[in-house]
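As a starting point, one isolated chain is supplied in structure tokens, in the form predicted on its own.
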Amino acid sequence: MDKKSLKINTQNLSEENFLKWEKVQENLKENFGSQIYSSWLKNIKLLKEYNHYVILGVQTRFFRDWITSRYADKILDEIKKHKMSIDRIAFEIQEDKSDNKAIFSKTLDSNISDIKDSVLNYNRLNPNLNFDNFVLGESNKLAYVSAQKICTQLSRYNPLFIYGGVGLGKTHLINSIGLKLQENNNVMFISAERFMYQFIKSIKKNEMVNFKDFFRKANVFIIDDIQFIRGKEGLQEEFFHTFNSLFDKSSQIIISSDRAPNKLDRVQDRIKSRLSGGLVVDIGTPDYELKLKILKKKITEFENTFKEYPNLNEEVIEYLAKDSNSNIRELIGVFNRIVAFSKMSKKQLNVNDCKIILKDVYRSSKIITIEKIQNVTSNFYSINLQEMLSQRRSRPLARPRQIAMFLAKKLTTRSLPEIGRKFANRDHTTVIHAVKTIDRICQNNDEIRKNVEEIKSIILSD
């Protein structure tokens, strides 16, 4: 639509037909709750209105991106309740120079308030990531139980360190803890990246005293993606002292990472020691049953939101759970893609349809299991699988066993404890020893190195 037609459309709007933005705002507050409304939606302004779309004003580029990614669809749905002809919304950045108040609280003269406002801009707890909608399975059960325990007995496990691969639910769990505890506690939830930003900003503005005071007054301190501090010596120094200050006054500390504390390279040993001093739990890759539960939960959510069934039969759901990548976030993305294609084609998709739609996903992300690695390795060396997994330490069995452990670590996202459990409940230190041993041997022994590469090739090509 060109500018000329836009002007005509605007002129055709009579005053009684204009969208009543105040009413929309009242309903947004009711639907989202006062906390989200005051944080993100309150300051949205209706700038222009046309026959079929409206332009809304927001304060900053960050506000625009955040609202677009999380609330735009629901804002449009609310607008359509008041005016059915509106089918699109756009956002325009408008700085309000007349109002210099902090976005989330009253303007305060202290620098600590500036830090608070800046942190809250980026790090509010997400009400949608709670214990009620966390899908429980064998791979995340220990982490879930530990998180629940923290909420009833503060400082029993301090710190609580949750680690696992990308998209497996770490942030969901620690966010759930924050939501549960925030009613009766001063909860600080921040990413390691944001912590670094505030640290650098405070140094530049000569406000380190305020920085220290602000972050050390929490009695529940939750920091996400701690691996981000790797290699940043100044940041590690400040985190170390913040950790000690909080720990000394019995504040509960909860930390997430993509790896175990002892695997955090370029992190000071004293920090790794502190992180390992409480309860360390991992979230493993989901099994078939958990993925099936997640997909069925997504179907229920779809039905509740859109008041219709997503038109997927049981065979398709089982296929998605069986052949999908191990990353839960990618599994949900696959589900959304299939539902979108089903709605656009207006038919119920079968498994063959899904294979065509997802060929770029599943072809490049075929799941490699520890069981498959064990079978291929035992067949390669012509030994019985049960003998290879047994406690016997003879060289003909021990070396293939170590190679299988080595490949399990290299080719899967399973944690060391998980790999150990798959090898007749061996300790994770045994897995570490096997990985180091094969790594060292491959550098000096051409025959072993060729064997490992050949086994790897068989696993990947099958």
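Could you present the same protein in the form predicted in complex with adenosine-5'-diphosphate, rather than the form predicted on its own shown above?
Next comes a single chain, given without company.
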């Protein structure tokens, strides 16, 4: 790799991708005041950091329960301010050290025991995400069947590429593959973000030889969230070589991504072509039946864990499954919240109670994406989304396009170049022009102003 791309890469990484726990603690102290902070929050430790969640250590079970019931939401909010991608926190009780250690060493496969601790920490498979508790539906059946097939016929489909939107079960599925194959193979499981972290660290410490050896030793290599390599040239270079050397020795490669290989913009073509060279399957958004099945499964799990029924009637369960969640992670979050409330209020909640409880959740956690803005806008004007994004300049397409760009600027925190890229790779100056144009038109043209307001309220409300 040449020096130049390395340099860019190192800058890209900076330390900003990793949670600065001291900073989070400082903010918690400011928010809660020093008394609560020193009684409850000061001793919380950041044990592990993954892409989407962190594990925090607390001293006792009592501390955990207290903190979860009172401060968990706020802690998560603070964490999100520093690292947007985190949407879950888990607590681990540290009182009984010997016990924890036992679990820890058991999870680590002896096949990989000669690898450095720092890497191992991120190479742990989550024992709770397995095939047994993966609920099947129309939207994930193909991905599930493919994942199972991989386990019985190693390297028949290589690589296996699973893609789909957030919270639809990609990590769950590829983790299940890892667990299953771990019994007889040397499995490496890492997120693309961690891969980069290790990569940069090795460069800085002059340990690239070790790095290469380490990752190429696996005969099953699972990499989560590959979209992370977009725009990172040096990383792509290294990934390409890792991929090839694994592939050449017939190691099974399994990849997850939030989009299809050909949609991975700012990724080298040769990589895209490698990624789509095996079996590509997607996980779609869950339908009502799948959501219902997942909720029922959660209820059973709850019963088994707590030996009590979570006091939800059929109507509420159906309501939760019907509601607009298209994301399983969110669905589970909503379920947990409703159960917590019903336990606290000690009554059986009805649908109306749920609506009130969930209102806050939706308002505070709704993340507005550019895709959503584009969808709502094109629907509003009854035009085809692809046409709206196309290069055609006719007014019935250009105006909605500009409105969508305008709203992307107003309603998201995306930068102008990022917005431009999402609009079929337009330049940021085009976005600036759109924002100015719509701003101006809104001042003079009542009809368009009303349209913009209406689109905005649809985006915000659902």
